[in-house]
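Given as structure tokens, the chain that follows is alone and in the form predicted on its own.
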Amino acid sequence: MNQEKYINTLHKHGKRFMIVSSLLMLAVPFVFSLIHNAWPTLELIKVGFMTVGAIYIPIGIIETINYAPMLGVGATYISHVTGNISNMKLPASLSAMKQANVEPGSDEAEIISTLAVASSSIVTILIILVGVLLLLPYLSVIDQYLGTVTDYLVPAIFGALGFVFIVRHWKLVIIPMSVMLALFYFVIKDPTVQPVFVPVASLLSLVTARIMYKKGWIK
């Protein structure tokens, strides 16, 4: 009865966290546009829609299905909002749990990794701060020289990420990522409209894993 009135008590706390930090987050737009009075057009909001929102909305769902079991109540509201899960939220947890030697889903383990996740969200926030007090005394230098790098910032993050799961999962890759770069360069060229097919990737990915996987040609 303790653990269901802890979890039911994570559950309200957790979601008034959410919704706070979902306002703190818009409010920064908003004061820069109100006091600037530089208000965002339709249209730049369905670009901006159609290439950001068409990517993580998926990718949040996909996500919160896929690691809410393993992170458990308190971690999954700290890092949905926090960010980061899959390459330091949820090491940080399993690690945990593994050094703790308790099992994901009991009731050590959802104290453990609510403890791992948000040490380690407060790390990151600090060394992220540390880093931008360090750096702001040189920021006209940095954008002297490499202010066209930041152009290539955003795809270098994520063909990183990529290249990981590419190596790991080879054989999953060769089917989606023929089919999407052949869509792109031959028929939808439109940048605006591609991240748009980003479910639809991850639809063919499931398929022909569940083909590749009923073959036997992936374990």
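Positions refer to the first chain, counted from 1. For clarity, a rigid core is taken as the largest C-alpha set superposing within 1.5 Å between two forms. Here the structure is a predicted model, which means the values were calculated and not measured. What changes on going to the form predicted together with its partner chain:
Once the rigid core is overlaid between the two forms, residue 34 does not reach a Cα shift of 2 Å, moving by less than that. Once both forms are fitted on their core, the CA shift for residue 7 between the two forms remains under 2 Å. Once the rigid core is overlaid between the two forms, residue 205 counts among the residues whose Cα shifts by 2 Å or more.
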The other form holds:
Amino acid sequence: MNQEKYINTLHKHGKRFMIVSSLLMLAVPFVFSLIHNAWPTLELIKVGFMTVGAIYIPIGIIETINYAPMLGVGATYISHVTGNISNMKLPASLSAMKQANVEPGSDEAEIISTLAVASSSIVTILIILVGVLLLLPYLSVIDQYLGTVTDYLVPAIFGALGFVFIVRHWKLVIIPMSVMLALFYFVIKDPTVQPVFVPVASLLSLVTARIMYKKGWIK
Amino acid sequence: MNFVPLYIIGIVLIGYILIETVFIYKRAYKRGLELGITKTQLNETTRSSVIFSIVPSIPILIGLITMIPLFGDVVIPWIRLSVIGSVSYETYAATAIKGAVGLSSLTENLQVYSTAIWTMTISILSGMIILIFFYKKYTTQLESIKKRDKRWSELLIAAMFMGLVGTIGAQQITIGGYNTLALFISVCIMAVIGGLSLKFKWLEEFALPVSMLGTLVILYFIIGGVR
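Return one more block: the form predicted together with its partner chain, after the form predicted on its own shown previously.
Every component of the complex follows; first up is the chain already shown.
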């Protein structure tokens, strides 16, 4: 077998892998809705798309375009099902290629990267599985204690996440953050409506980032 | 709420992923031998990747714990974190939808719960859909797009996230009270762990989940009381 044939078969298997696993992922909300007879209304879908889809759908596409050439074919398929690409799969692949002393993009790198990402994915899935089994008896305890403060999960995440982004790209945050602060202080005072402005802020952020990049203010 | 059928789907989905991954692994291993890579080298790659992945997998579990009260059970967090997705993404998606309809808990309303899990699932599938339809055709083109302006494509993602960070940050600041306090505590914990991880690289992966859980624990003691 030559490499071209290997890659072609890999694409065939990869496609099957993507299709079956995305259908199984979709089966989760589908079965939930079916057994509880609770389907999303058009109004709710709109909210979901404005607050979540409008930002994460394009990010998913850009990330795929970004990571695919670095990971190689086999690793791309596996990592797009198992996730944690930037923080685990990509570093695992890069360090394995470096350790094996293969040139990224070569036939050998394709193999090494696939082995690294496959092993990494299996380890993570198994650790989460064992963790979940260990946690099962304590679900009500966790709910009892953390349940009272779950309302603050969002600031707890975005404080830490925001800090990292601001440290790395402080110039990018100034305009979207100040515009949103002004908007929320003076005009849109209802916090439940505010997340709908995420796509607006992202667009604003994109335009200002592009201008700053073109002008050479950010490198 | 009946979560049993979801456990069954979870087992099927994760079992399927494991089988396909092992299958792709085996084929790559065989192809590696054909290419003349030694068995020792292939095994060494596997061994070091396994070891490499143990520590960064643990923070995913910490994040999973924080998601349990939100979803009322462990099954949704388990499935969502075993496949593509992340603690911050899933939590943001669920709370944004819950907040938009003015619910205090997702489990209060089944319709909102189902919308949250539909949205979380569909919005993360975009990358996979691209792979299904365009990946093979564009394998080479992808490379040239990336090479053309690597820096801008990185900034593009950062800028889009900034819209999210800016909006939610501004929201939490204008709400005031415990929300602003939580934001501040989380920033402080992240700053400390971030600083330490410059020296201890392995801490990096723990920074986000420990900041989250730490913030919730501190808030619990400040607010006081068990539900």
